[in-house]
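To begin, one chain is listed below as structure tokens, in the form predicted on its own.
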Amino acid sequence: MQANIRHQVSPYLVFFIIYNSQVGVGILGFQRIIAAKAGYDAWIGVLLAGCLVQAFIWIAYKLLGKADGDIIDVHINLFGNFLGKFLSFFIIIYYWLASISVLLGFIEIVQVWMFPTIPSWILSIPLLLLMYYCVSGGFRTIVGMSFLSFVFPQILLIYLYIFPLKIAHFANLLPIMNHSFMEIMDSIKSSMYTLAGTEALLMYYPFIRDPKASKKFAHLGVLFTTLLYTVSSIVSFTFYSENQLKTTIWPELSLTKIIKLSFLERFEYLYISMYLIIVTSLLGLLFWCSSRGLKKIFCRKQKYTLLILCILSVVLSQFITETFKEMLDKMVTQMNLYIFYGYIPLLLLVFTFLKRGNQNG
């Protein structure tokens, strides 16, 4: 069921929503993780992971187009009201857990790089208040934030990549394909957490005006972010040695230390502050998906479900340890792979088979 046209957005804006959903705090440190799996051949894994995301976009549009609604409508059409909402609840929980992972990741960066002694709640409460204000404005406000999160950080990324390339060692990438197939596959799996986010399409699909026309912009958005992550990994691989990369937690963020401007000494402060736009818009999108999902499942106003999720997020951010955070990131990665690259393709096959059977009957 499509949303009211007043709440829908133009097809071309899906490009910015896809960018917003995929580019988060993960880009700051994924290079070390994927290099641990496949060395400096890991950039190949990023490209292959991008191909998997493109396949998911195609599957999602096929599935949602057949149901003419979001993932909850798909489940209800197939399994009925009770079981359909029960299955949808797990996907909604994924959106919320993913938002917690993003929130904790950004808080950790701010505490390590800028304010080491500041408590987590002082950071989480203003951030969630800002996010709550954006989500309360509706989906069109979130899309506007997605556009801003694309425009401003790209200016900084130009600086961030030009400076290291001046002293890059491209010989680090040679010889190409020096790792086994299984190692490349491991790097693909590690890249999937960083490239995650496009699954939000399963919730905001009804809010796209002329969804068929938006499909090409969704694919272009994935292509852009895949190339962005590939360039980011190559820049890090040509700047750091493998031993350096093993001990550098946030390789891309550490690159900012070499940027010296006549009017700005600590470029990383500006970079992290600018990342507030990206994190806020990403949190807004994920919280919108989870709160809207709970609204449809439990038939409650979205402002109430959003408020409950915000309160739970603030409370959790105070008690989650570093070990639990690593477990959370791993769990989100596993849920992403199993639900969206295993269950959703299977759901498309079941939906197509059952609907065709009904038509024949």
The other form holds:
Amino acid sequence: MQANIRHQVSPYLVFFIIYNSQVGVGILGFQRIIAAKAGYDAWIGVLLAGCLVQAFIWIAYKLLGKADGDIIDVHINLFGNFLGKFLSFFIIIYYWLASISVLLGFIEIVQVWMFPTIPSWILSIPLLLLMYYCVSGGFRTIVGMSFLSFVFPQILLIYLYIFPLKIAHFANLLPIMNHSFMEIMDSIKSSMYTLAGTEALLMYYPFIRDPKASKKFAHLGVLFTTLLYTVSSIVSFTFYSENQLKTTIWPELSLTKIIKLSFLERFEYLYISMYLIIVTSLLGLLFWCSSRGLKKIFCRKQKYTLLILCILSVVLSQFITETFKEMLDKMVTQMNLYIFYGYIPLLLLVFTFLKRGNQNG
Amino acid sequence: MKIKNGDKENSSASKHCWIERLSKSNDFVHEHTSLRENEPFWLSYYRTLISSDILHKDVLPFLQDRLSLEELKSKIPVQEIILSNDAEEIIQSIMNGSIAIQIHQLDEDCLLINIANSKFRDVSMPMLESSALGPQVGFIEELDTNINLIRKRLPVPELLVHEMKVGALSKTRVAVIYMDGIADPENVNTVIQRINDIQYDHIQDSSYISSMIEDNSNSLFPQSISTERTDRVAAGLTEGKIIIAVDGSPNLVILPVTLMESFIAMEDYSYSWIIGNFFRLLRLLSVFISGMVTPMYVAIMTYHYELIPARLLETLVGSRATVPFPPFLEALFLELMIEMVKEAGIRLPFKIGQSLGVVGGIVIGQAVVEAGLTSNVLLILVGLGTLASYTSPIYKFSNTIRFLKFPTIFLAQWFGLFGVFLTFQFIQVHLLRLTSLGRPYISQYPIRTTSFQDLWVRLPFSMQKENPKNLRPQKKRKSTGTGKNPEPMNDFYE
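Cool, the form predicted on its own is there; where's the form predicted together with the partner chain?
Starting with the chain above, the whole complex follows.
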């Protein structure tokens, strides 16, 4: 079930794919959401959520390693052609909804911060043209984008934390652990949306040249993003007062307003524009996953499935309202939680049990 | 193809017809050497193709006596003599500057003596890729001289030349040159195969070949480097690259290449490695600036003037207070104007070029600002951007960069900074998709350790240990080791 070796990528690149699949628009605004209940202790929740994702990576590698293919192969292997494809369809729909959620999130940010009057479709059409061009370049192009988006601008953006840290109040974080267990649990749940994305592994696993060797890079990737999110939340917590944080929708973006150089201020314009690179690489990965999934399920060329997805996304991005967007985000979070942290572990159990039975029989 | 078939039919139908065919042209000579009917030789040649000097000195003296063609062949002191009776070969050979000698006019056998008159300019300095330091030898329009220049730099039998004829009408000689045992045989075969598959009437320059065999001929980026520097070609060969040389073209084509190689000047190796690196990275930066600076100006002045601190904004706005156009039109006019000046500068006759260049560059530029049609700041930025694009030693590449400015300016007008980075991302995806001979064109992905020995940066020679991995060279390691004294330099190292 492995993909053609010419389309495969080196194991170390999994680090960048994992990093890229997790970092999207979520990081710009998740600080407010996780702090809603757990307050300044929420960063502990982020770390714990990171541990959960690590566990998911372990499970996914176990499952896919046993089946030696992607999630659709696992499903077909286990439940037969029809039921297997039917179940996979839900996962593919999840990928697509996640990409729509990222796309809409980014368009919303651009509309709020840069061009208040621009209609959504004017932004979504060039973005989706870019998506089509990128995905039609194959998986190696997608991975290349992930890698390049890490080199520029991600490393630069991490460096920018120096500016708010200069005036940080670390006393804000103290006392540590003054919130109840349930409140911390709540912050774990709400950071899952931002940390989501690793589930794309279920689709690109056959494209890794040496999956066993890549495992440690996947774990490192998750570690990197978990630390990135933790640092990002700590920077926000030490910068804003608790009440201010509650009313700031995109704390990370508002932070960049304080950056002042002799030739540049109001950095957020540049920040959002540069974020385009990160967002488009993530969208590329998600669109690749969903169009490839549909290709395998319906046995159509990826060209057509991708085209249909792109057109549907443009239409959706135009007719969507604020309430629908919130509903979509909630739905993606719920689906992510139930499918990948409830269903997939179960699937691993069933798969291990059934396959062992088969071997004995 | 049609003409070629026609040739074959003719030649097979009547073998002696070739004289008739060639005599249609006035510069074709077909004559006796002697007036006595019983012992003449028949000579046929193009007056304009041969060197009459050699004909009179080295050939005619031997034609006084009655000799057979074989005897003549061993006597005449010219290197390239063939005995042939194939009409097609005779025509080809005469077309390349041979004279044909027959004993009787209707004989099939011909002695073909190549005394071609080849006049080419002397080997001179490279015109496009000049450098302050390093060798100053450039290729010229003659293939044999070019190969000779390469062989002088690499006098080893591993240097192989594979020659082909391309072009139904031009019959251009094309040579594929590579190092046996270093270059990947798969690459060599691909190149030879692709050149063999070319169907075209005439090949005038190596660029014809390179754009025909490129992986993606719709791309703006040159997927091969065309160079006139002998040192660049020789260095490429030792790393396992393949060279295509075309007769009549002073530019040789190097394949496969990566994007980053367009930033390498051979001069980098003449300096200390630290200074060499500084200039290499400077070139990278200036090409980046060249592509971005005008679009950034348009984006910021149209949408995001908040980005600029108040004191700097004063200068910017003040300089364009009298300009009646929006920044987009202002930038577009100025960019187009600079392109026009540049284009005219190339076409201008040599004698008036310099004086008109001053008019174009300085007088118009000054006048445009004084007339209030454009701002001082933009003039500086555009001038800087245009100059910066020429820091890349590869001429084709700097053209690409300046062309890419225009779509970026349009998107900057449409989407502001968002548009600038949208084009950036489009270009990035395009580069990721590009390949040169099936190898990735972009050198930062996948990462190779060899890219940090001599591509992105140039380490000292002793640390450049491997040949670039993306070429899949058969010889993986360079033979390194500098002739330094292993003795400790001073008391500290004892």
